[in-house]
Structures are given as structure tokens and as C-alpha cells.
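In the form predicted alone, a lone chain appears below as C-alpha cells.
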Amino acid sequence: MITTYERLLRIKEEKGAGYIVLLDPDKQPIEKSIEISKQAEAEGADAIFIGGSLLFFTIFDEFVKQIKQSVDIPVILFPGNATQISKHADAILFMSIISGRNPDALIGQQVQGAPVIKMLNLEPISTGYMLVESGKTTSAEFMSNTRPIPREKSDIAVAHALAGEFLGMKLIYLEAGSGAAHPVPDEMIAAIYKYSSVPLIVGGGIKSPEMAEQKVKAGASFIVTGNVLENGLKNGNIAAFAKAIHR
């Protein structure tokens, strides 16, 4: 049987890079999440995730039933922290913030969802994740108490790739944060791509089609938008994502 990470792969082969769309249960009723989600499918994306900083939704597991239930494409959980763990999805990113040097963002909290995500028998996928410098303080970089990779340091940025790459990870996450002032920038994911050879997601300040498609020309192999969907979400714009990041 074919795995949730395995079906990333193929879809980055066949389609040159995946449009992923990511679901904060905190930004909007389900109602109005599962409408996205089934039009996110219906117009191009491969993949949701589903995820936040913070969560104050209280049934988190029923939200993730729900999405599955509404849609074909694979469902996987961008957890914020160990609580953030359903076994209705199709995989988790087991996601340790490699950017920083807080020892709960590397590894006390993968400590304490492993056992439940082994329990549950969900997939987990390795990956580093890095916080870029966006132009203000995000969520993730203030609730995971660690300072983000300066916008101008590539070189930075692509050691501590290749850190995550060597130890094993199969997936590393540019992250320049929710509601970004700014994306990751160009240079840095191709400076990335063209020394490390691990898949790479690029999320936060995507705010339009042609933007997506300038990261994956720059070497971005999936795309991750949320909320520019969130606060405009219309017939054809999902497809105008996809149709700019399919190669």
C-alpha cells in the first residue's frame, strides 16, 4: 500500500510541484473549512493541511474526521504542538523546529506525541522545519520561542537544510509565518534547492498565483497557501493556485 508520503512524491513528479492548502480550525467555523476544503479539491490541490499555533477549537478530532470525510486528496496534520494529533488523518509532519534552539521545539514535544502517533498508527513524516524572517513577529515564532533565519542569510539557511537533511529528515518547511509581511524569499529556496535534495515546502505570504509560481521556479517542490483563501475565498481562485505551481 501506497503511503501518504510516497503520494507526495508522485504528485511533485508528475505535476512538477503540489498546491497544498492549510486549515487553521481557530480562523473559521467547520462549516465554512469544509467548503474549502471540497472546493480546494474540485479546483486543483493535492493535498490539506490542517493545523495552527494556537487551537483554541476544542474538537480538534471531529474537525479532522470531518475534512477527511469531505474530500479524497490526503489529509495531513501541521501540528503546532503534541496535543494537535488525530488518528482520522492520513499522516502527520513530525516536524521539529530546526531553525531554532529551543530544546521543546526540537524535540520535547515530538517526545510526547511519538507514543500517541505510534498508538494511533499514523504516519509520520520527518520534517525540518524553518522559520524565515517575514517583516513582523509571527505566531509560530513567538509561541515557539525562537528567532527566525534572517531574510538575507541563505547561507544560513541552507547549512541548517542540510542539518535536517543528514539527520534523516524526508520533508523540509520554509516557513515565513501566517499573514507574513513578506515570503521566503526567491534566493533563499534556491540557493536550498540547489544544495540539498530534500523535497521543500514553502509557505507564508503567498498572497497570489504569480508569487507561487515564482517559488516553485525557484525550487519550491510544494506550495502551502492558507490565508489568502481564508479572507477572499472565490470560484477559481484555488484553480488559479494550482494552474500557476503545476509545471
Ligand code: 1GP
Second form
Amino acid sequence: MITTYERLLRIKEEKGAGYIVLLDPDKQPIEKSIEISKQAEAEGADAIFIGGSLLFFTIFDEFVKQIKQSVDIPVILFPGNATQISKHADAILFMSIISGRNPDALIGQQVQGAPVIKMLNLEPISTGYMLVESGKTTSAEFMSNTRPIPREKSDIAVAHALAGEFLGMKLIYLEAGSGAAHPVPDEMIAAIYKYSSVPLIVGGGIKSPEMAEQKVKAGASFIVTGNVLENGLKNGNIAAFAKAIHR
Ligand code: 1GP
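Coords for the form predicted in complex with this ligand, given the form predicted alone:
Now the full complex is given, and it begins with the chain already shown.
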């Protein structure tokens, strides 16, 4: 059977780049999240991510179960910490915040989560998570207690991405942070794309299909949006992003 990671690679292969919709369980009632998921699938999104830097939500497992029951596209966990694990997902981004120097975010939470993931038989996708400065302090930055990479320092970003690749990571996630004032700069994406062969996920502060298209042109393999849909979902919204992102 094909793994979720292989499904992601296939999406990139067939469509040039993939579009992923992020659901933060805290942001809206579960019914609304289900509605967003169904619309995402109907309008051409390729996968759903579920997670958040900090969750007040108490029925994470039930949330993931209900989203999984609502769609056929992959449902992938994007955990803020080791409590955000559910057997109902197709896979989990097994992330290390490689842009930071906080041992708990580099390996501590992973040690907490690994045995649970093993026991649940959940597919881990090794992901190097890189926070990039985005104009204001984001929840991801504050909660992870790490400093983001300066926006203008593409060379530093390239070195981190290469280190992630050489450590065997299967994805690099370039993150400006949810609700970022500025998304990850195109120049930084292009610089990493030039040197690294690992698929790049780019997210945080992407507010329009045009912006998403620019990121794909720069070298992003997957685009993630969260806030832009949660704040005002209209018919055709997701389709416009999918159209801009897909070849
Ligand atoms: C956050 O990359 C995601 O991890 C999405 O960010 O909510 O700003 O779209 P936004």
C-alpha cells in the first residue's frame, strides 16, 4: 500500500505543487471545520493538516476522527507538541524545529511522541521545521521558545535546510507562523530550492492565490494556508488557491 508520504510526492509530481489546508481546532466549531474540509476536497485541495502551537481544544482525537470521516484526501497531523497525536490521522509530520536551539523542540517532544506513534501504528514523516522571521512574534515562535531565521539571511536558511536533508529529513517546512505579517520571502525559497532536493512546504501569512503562486514559482512544493479560509470561507475560495498552485 502506498504511504501518505508517497501520496504527497505523487501530488507534487502530477500537479507541480500541492495545496494543503490547515485546520486549527481552536479556531472554529467542529462543524465548521468539517465544512471547510469538505469544501477543501471538493475544490481541489490535496491534503488537510491539523494542529496548532497551543490548543485549548480538549477532544483532539475526536476532532481528527470526524475530519478523517469527512474526506478522502490525506489527513495529516501538524503537531505543536507531543500531545497532538491521534490514531485517526493518515500520518504525522514528525517535526524538529531545526531553526532553533531549544533542545525540547529539537528532540525532547519527539522522544515523548515516538513511542505513542509507534504503538498507534501512525506513519511518521520526518520534517525539518524552520521558523522564519515574519514581522511580528508568532505563536509558533513564542511557544517553541526559539528564534526565527532573519528574513534577509537566505544563506543561513540554506545551511539549515541542508543540515535537515543530511540528517535524513523527508520534508522541509518553511514557516513564517500562522497569521504572519509577511510570508517567507520568495528569495529564501528560491535559494533553498537551488541547493536542496527535499520537497519544501511553505506556510504562514499567505493571504492570496497570487502570493501562493509566487511561492510555487520560487520553488515551493506545497503551500499551506490556515487563517485565510478560517476567517471567511466563501465558495470558490479554495478553488482559487488550488488553481494558482497547481500546474
Ligand atoms: C501555519 O503555515 C501555517 O503553520 C498557516 O499559516 O494561518 O497564516 O495561513 P496561516
